[in-house]
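What follows is one chain in structure tokens, specifically the form predicted alone.
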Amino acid sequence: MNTSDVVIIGAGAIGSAAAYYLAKRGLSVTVLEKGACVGGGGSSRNGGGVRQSGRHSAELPLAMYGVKNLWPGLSDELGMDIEYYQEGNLRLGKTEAHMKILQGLTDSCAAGGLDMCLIDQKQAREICPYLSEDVIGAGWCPTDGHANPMLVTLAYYRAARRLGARYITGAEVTRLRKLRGRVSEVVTADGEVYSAGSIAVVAGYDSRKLLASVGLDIPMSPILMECIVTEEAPHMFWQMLGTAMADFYGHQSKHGSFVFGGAHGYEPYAAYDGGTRGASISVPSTCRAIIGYFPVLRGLKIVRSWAGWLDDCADHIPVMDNPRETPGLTIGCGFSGHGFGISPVAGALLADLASGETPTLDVSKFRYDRFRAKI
């Protein structure tokens, strides 16, 4: 029989995460996969940063409480390193535009409590000698840093088949089926039928698809995103990066290769397929972003690219719910971008979600019905 207590749509790192987090309960959890790999999907498609600073005003507690209490830690937990590195974000600013941009972003975060200050180009040289003389100040959040995304799925899953969780993939769920009112059972594609009390879709934008499958539809668009993977190179610094316009972001990695993510404002116009190939403009445009910031690194060869696809929603906010209507149903989706840096306390609240658990956190900004019509 496929049944058990739990079962997770999605092997991504917050799916992977919260099954950990499920089967450290002595719950009975299966995970679904349509790919042929765990955490295909954004899941590995992104720069690996864990901020704080720049998060929306709901999502800062959770960032917050995930770097104070999990992220630490989480390597001896799962037993693997995952290169979580906690020296601090550095969001870059060239013009007095930008810094008014920086401040405001600087005054939010101080409003939630967060340790972020707006700092000259004096002080951003001390911290990142390696700057462009053009850098005249930036943010800085010294508790931000940034770790490995695909080690972090890989930890997590690893961790999670070691306490019993039963990974499938090559599983494309199609559809959510209720039994008697409660959302009980998946279908997928070759026609297998999962059972469990309950049942977590955290599939990234192809949530949508399977939502609608029970009635509920979250307004999510596909966003294209594209990361690029620089030669080795010898250590310059270990902060996470970004610029107050967002053009690029990223990090150098433990062995020495640079990460660097790019915005060119067309993410939106891409044509979605679901599959990981990139936009021609996507990588010259963050080339360009990344060496009027950092000229010494002008001469650096790209090893490898990458893309994928974002589930943004529409107030680009996550929805972390048990709705009303479904009962046996938890949703995490609609994550944005944001979702690595908290998938630890996104699994985890998921996690007590589906169990039937009082959250740990506070998750009612996060409710599906958000979007219902006030009348």
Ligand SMILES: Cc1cc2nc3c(=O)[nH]c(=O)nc-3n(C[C@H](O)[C@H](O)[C@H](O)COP(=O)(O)OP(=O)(O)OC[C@H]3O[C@@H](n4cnc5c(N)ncnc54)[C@H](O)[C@@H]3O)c2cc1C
Second form
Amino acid sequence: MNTSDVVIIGAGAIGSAAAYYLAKRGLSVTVLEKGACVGGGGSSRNGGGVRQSGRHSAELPLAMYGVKNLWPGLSDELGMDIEYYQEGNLRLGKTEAHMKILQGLTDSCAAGGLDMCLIDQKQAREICPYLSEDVIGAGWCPTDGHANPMLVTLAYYRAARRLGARYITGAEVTRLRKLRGRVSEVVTADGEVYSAGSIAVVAGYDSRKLLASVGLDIPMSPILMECIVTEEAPHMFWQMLGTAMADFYGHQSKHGSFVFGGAHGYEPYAAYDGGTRGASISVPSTCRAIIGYFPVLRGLKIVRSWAGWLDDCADHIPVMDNPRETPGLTIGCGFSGHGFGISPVAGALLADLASGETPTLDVSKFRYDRFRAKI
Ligand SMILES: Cc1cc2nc3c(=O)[nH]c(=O)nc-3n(C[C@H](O)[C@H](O)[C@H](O)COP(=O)(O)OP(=O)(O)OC[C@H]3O[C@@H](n4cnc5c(N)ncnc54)[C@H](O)[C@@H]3O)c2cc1C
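Since the one above is the form predicted alone, can you give the form predicted together with the named molecule too?
In what comes next, the whole complex appears, and the chain from above leads the way.
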């Protein structure tokens, strides 16, 4: 039986969150995932940041809504500890130029109603005593935090299944099909056809190829980013960390390991293979950055590194829309490296769009047609 109310392509955190919120409404949902397991994309490979600070003004209301209404109750709602800690985000600076960047970020977030301020060295060290003395100040958002991305993805998957959602792994969708002008079927690599009243493409960068099969294109690029995890250490702090230069970010996890990500500038030039390779290109520079801010972590052993692909949209915010050209289709992609922090709210909004409900929040800034040629 290959017919359901909604077919979702992609079992990441956002696809599974959408599946959960749709199944909660009593709709039949089929999730098609090309990988052998769920969550093998960016959703299980990210740094776990649940940040409102530093968000694009279009995304800020979503991030704030999620932190106020969804994240705090998510472990209870999904029936699994997702290791959500809301202990604030410190974005660190070492120079006056850094502080200028932090001032700009603080001003734009404060203008959007976020409780965020600039703090000096003493205040930053009161919050996190392990900082290098080179740190002269920070942007501070007390309501930011972090969660465990693997657990969040797993929790949404399990909760969606409990409500009856069907997951099919090893099902690579190769194209979407229109019938009488409506997108109502998807075809997989092994020739299976799945039909639904509503089809949602939530497949990261691969969404671009799928959308091309019904004449849509989203200006996105694949970017390869890396993370590391250290051996366990005695617990030191719960804050999420970042820097003005975005050269590293991370947190200490519940069991004591530090999870850090970072960038060194080469990331946009890695050839896209759609896979899950590790490149270890940015690990050395990430480590240098970490030690520059946290000398106390020098000598801690890295036990693993991994890479994951971002779906970076031309304007660095996602597309969440039902394009006019393609009735029956919902798009959710282009999360541009910061989709995990808004995964609950993005999933809920995509569920609204895929079920024909008025979205809970304004999604007009995420329309597909914002890229249309202006004539
Ligand atoms: C290293 C790294 C660090 C990051 N750090 C953070 C962070 O700290 N905070 C934050 O907010 N965000 C972060 N992100 C971004 C975040 O991980 C993503 O924005 C988010 O996970 C996107 O979720 P998704 O469900 O849309 O995509 P994905 O998790 O990529 O899921 C898409 C799924 O679609 C499947 N798929 C693809 N093509 C097909 C097909 N043809 N047929 C069937 N299935 C298909 C894939 O296999 C995959 O499982 C980071 C990303 C990376 C890579």
